[in-house]
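We begin with a single chain expressed as structure tokens, specifically the form predicted on its own.
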Amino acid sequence: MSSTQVRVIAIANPKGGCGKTTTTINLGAFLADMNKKVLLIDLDPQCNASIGLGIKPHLLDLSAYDLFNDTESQVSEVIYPTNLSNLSIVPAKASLADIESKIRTQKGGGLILKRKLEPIVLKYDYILLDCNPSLGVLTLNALVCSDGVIIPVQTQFYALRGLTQLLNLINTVRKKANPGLSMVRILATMYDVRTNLSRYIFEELQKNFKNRLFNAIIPVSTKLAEAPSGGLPINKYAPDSRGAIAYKQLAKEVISLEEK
């Protein structure tokens, strides 16, 4: 699915609680500030990607779920827009948590997304996948399908946990199912400057990633806690605020790898 004019990207971690949601809502939202068209998609049951920007799951018809739950569903059928211009979104239910049970034995379950999105992937700069934390039939379909991940890893106790399994996935769907699977960049988030343990695992992020570390680093910040309950992402809630600053560093990144 790999094109100049499009970059699909799945921000993954198994680990909960380390910024995955944000950074795809805030990467998103910075992207479509840069007048980049961005889709974002939904993969997680809990549907705090489609809440965090105004998206009220239990008043939709359609959702991510009927991707995956009906052959003949077309990702255009359950794209909703936002409150920000050249952003869109595929917003979950909490009925997405049923879909693990009924397409992992399924032929060709993994293979979901990808025929899905065939159709629409060039009428968008960026897509972006905001996966569940786990390495489940869901993460799989969103690795099939991009050609980038970005791992957020909280710069904090346990942090690496889960890492291994993740990276090992990623290499086992690029040999056997997406040989375009080849930006894999890790984000560190939730950085804490005050403490010496941010700055530890920061450090063993440095040497165990080297050039597959981001220069953009996230704080620890209220601001960034606060902004999903608005709705909003933090260059609306907060533009001067250090998450905001973080953000569209990032994003700046992302744009600086698709132009290499």
Ligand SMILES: Nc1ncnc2c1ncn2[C@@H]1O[C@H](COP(=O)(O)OP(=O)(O)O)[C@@H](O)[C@H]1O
Second form
Amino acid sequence: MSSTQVRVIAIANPKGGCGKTTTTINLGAFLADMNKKVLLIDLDPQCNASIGLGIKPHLLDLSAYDLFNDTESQVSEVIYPTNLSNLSIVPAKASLADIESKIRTQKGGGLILKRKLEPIVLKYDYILLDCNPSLGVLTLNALVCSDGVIIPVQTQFYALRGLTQLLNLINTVRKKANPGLSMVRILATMYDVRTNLSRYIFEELQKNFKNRLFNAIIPVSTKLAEAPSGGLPINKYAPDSRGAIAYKQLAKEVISLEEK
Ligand SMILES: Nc1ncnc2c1ncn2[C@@H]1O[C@H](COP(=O)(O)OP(=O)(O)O)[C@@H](O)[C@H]1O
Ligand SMILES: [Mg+2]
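Could I see the form predicted in complex with the named molecule next, after the form predicted on its own?
In what comes next, the whole complex appears, and the chain from above leads the way.
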């Protein structure tokens, strides 16, 4: 393993609806397709990543909630298979919402996920953490155990809102708790070629983030929005669609990050 291995990746942005979950599911699915062993962890009480992969959260017994709530629980007890080989998930249930207030003031409350993942981290090529739209203690847990962060940014108005706070938090975590948090990359999402606004925001991202911007650009795509309703990632739902091609390119870029 090289020292630059990017294994645990948080997909984070406090702005809701910018494509975090869509990115987590489809990046995970393409990495799994490329023969990487992938674990996805749903850290959002809205459970969209779980539902999008065909899981029915209300039918589950143990979930991410138990990982945070019960000090004795082990991650192996909350890992479920998906319909895709190589892709497993720690699903969320709505109850995960209670965790923020429970562990916020707890000593070491930001280190829970890191501790829980330690025994299994090397069993996977990639562990993707789908964060909720906040900078609360669940997102903190994700950043503390990650080697990298992917920040999906919608190429629409207000896209850059919340970004400074997230980048500040990443810097604080890097200084105080996780010097290994080395890779920070921006992913342009919901790009609409027909609008000047998309082009303008993308140019702003290029100016501000230069080599921290992925070459892959995720287009606005009805197919990407439809896929979760059937519990399928885009590589199964519409493998030839533009959205699929873009997420496949992203997966290749993520793999090449560790080969540098
Ligand atoms: N590239 C895209 N094109 C069209 N719709 C998208 C795209 N990416 C995400 N969506 C849709 O936009 C909404 C928000 O996306 P989501 O991935 O859930 O964002 P987040 O997890 O950041 O809240 C969802 O309904 C999703 O299906
Ligand atoms: Mg989401």
